[in-house]
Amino acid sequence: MPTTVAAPAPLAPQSDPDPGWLARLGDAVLTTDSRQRRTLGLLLLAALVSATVMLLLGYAALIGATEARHVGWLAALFGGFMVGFYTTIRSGLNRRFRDPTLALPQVISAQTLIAAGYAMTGPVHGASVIMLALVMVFGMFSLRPAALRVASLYTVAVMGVVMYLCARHQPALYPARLELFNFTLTAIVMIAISQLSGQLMNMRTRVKTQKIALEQALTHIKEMAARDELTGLPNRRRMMTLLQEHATRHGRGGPRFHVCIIDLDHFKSINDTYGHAAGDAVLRAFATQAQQILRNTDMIGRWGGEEFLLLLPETPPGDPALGVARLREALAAMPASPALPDLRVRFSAGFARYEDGEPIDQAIERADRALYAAKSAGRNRSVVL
């Protein structure tokens, strides 16, 4: 007798966390513009060096290195100014400005503050030093060359007036042979970075031009891959996949299509009696033509040798057949080629209906005996399957 095991009971289902809480929090504070994003995401790395800088300030004033009132009036600035900037930004009032980034005035305004706490830290403002060259650091990201040295000479100039100001008035703090070193170094680390500026725009520009260079390369080795290279129309891969794709769009409700298969009567002829370049030329002339009377949905490509497949949708304007017809017609009143003034191309053609659901290689093998059919009886004659 037969047993029966009941199945066990499904487990109740668990409700994991959120796994885009994370994206959306990404979105709300750094917006979902990729240029906006990365703009903020500079000036948010550049508030957390800063907040790192002002814990260390802070430490400075709890071991008595400094003033805790001018550690808290430099936290106070820096605070503003970061949060000035973002919200210009994160409102995109930005945009309006030649430079969206607002790179320049942000290392203007930093190197502004950075003078001021030289100025107000006492025994570490050397520190401050530092502060300058990693502010033009990020400045080489966002600023070119010539905006680069604009920030450069400011902060060398504000630097000087701040290191004199502080040598005269505070000679214990500051003196007068050390501001000087101090001021040289400060000189020096400038105008290094603004000639490496110079040389990092060079090898972004390089970087620049080849990623184009190869992308073009890229997409013309695609188009080969896919183009026949004598006639210049798609070839045998490339229509397998367009007849592929139209199939999968009539399944999903698109238009139905014929598939034709053509083949020039008597090409091998041809080929014997004038040569192959008069061969070459007769399948370019007829691939011209039959671009230019084809309608504009109709696709042909070269399926091998003197055979071409065409795709022709079910769509207006005509009959698909019609556009085969016309070809026909077209081709009996002109020379195969400039070089042929008295030759005229003819053909046979075999069409066959995609029916619904069926995989297309069948499609193509009743083109194919339909064509044969044509040939059968006579050539330069369409029969349909």
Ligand code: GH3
Given for the second form:
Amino acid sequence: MPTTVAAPAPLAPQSDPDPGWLARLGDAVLTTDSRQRRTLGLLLLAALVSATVMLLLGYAALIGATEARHVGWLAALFGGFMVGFYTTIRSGLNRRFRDPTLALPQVISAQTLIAAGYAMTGPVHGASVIMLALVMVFGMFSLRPAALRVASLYTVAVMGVVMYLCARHQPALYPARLELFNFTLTAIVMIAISQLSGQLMNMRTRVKTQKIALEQALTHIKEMAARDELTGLPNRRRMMTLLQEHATRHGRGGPRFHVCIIDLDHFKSINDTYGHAAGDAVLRAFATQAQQILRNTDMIGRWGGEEFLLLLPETPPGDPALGVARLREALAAMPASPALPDLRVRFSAGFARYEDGEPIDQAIERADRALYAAKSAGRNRSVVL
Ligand code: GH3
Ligand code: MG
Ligand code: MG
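Next up, the form predicted together with the ligand in place of the form predicted on its own?
To see the whole picture, the full complex is given below, headed by that same chain.
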């Protein structure tokens, strides 16, 4: 069967331009692996937000709203977590885990840090509830709903314990009624975020399904746009593209090729005698035969009506016209279609050799003239120009 697609000729190798020091630094910090980069990128974003909050706590210590040593402990705990996660991911150790993004351990660590902060920040502890919600928002982008529920449950549990202990041991700073209020608020926010996460997941799944369906439809449309419906052969547009590609490739040192136009002889009389549907069946049978008999390197497409265009690369040894001669012989010995066992299909063919640098239209025009000459000389023959 003749092929219809050929690989493009390799382009001259190009040396990559220097990516610059910023890109090199980015590669060193975030690695060049795209997945690891995304995981580390998210960690560093979380680190940036947390570091800003630490600065804010520093300010709280400065104005006497909290104790400086408590802020120091929190900063040390935060630094420990960050170093731990960064080295685990940067070294590739994270790949051994079921979820290499380590999203759940990161969220749990962050909530633990915030719970510790809640217990240490005295008068400004109420603000921690906002931070709990922010961490869960981060989690929504990287955790599945089930894991997010685990994180929410953990948050409610750990905050419950911390709030209870604070109310018990420091009732002046953590009045029990206020703690009950904070706890209820935390629980409500966690439940709401868990719910939203489920909806977000559904939305993502829908978008993904739609994307796959669109991609499939696009492939199908492209395939349809390149094929002739009746014969299944590449259509005129596709053949034109292939001819242009081969002309360009020949210009770069690729093989030379011949263009051949085949026109079935007295096809109108088949239609007139047996009907249009019978004519269609003859066109289909011709296409099938041609695909079977031509060389693998030859390409055939429907040019229009009862005309076919062949692209025949010069692949030594062998005359490019031999395949067409074989096709002529085969058709002389076989029915024009299964329904017309006594009818034979004959055709005239015009060949043109593609000349260096000429526009492809010129070669097609020569093939057309050669075809006209074959018709004028009595049909059922080939002429080369
Ligand atoms: P010649 O030997 O000079 O080529 O004569 P011809 O009858 O083959 O050529 P002509 O151009 O006079 O007629 C071509 C016919 O092909 C006319 C047209 O109705 C028919 N045809 C074009 N496309 C189709 C098609 O898709 N199906 C069918 N059944 N007939 C088609
Ligand atoms: Mg014709
Ligand atoms: Mg014809």
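The term rigid core refers to the maximal set of C-alpha atoms that superpose within 1.5 Å between the two forms. Worth saying up front: this structure is predicted, and the values here are computed from it rather than measured. Residue numbers count along the first chain shown, from 1.
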(request) Examine Asp27 after superposing the rigid core and state whether its CA is displaced by 2 Å or more between the two forms. (result) yes
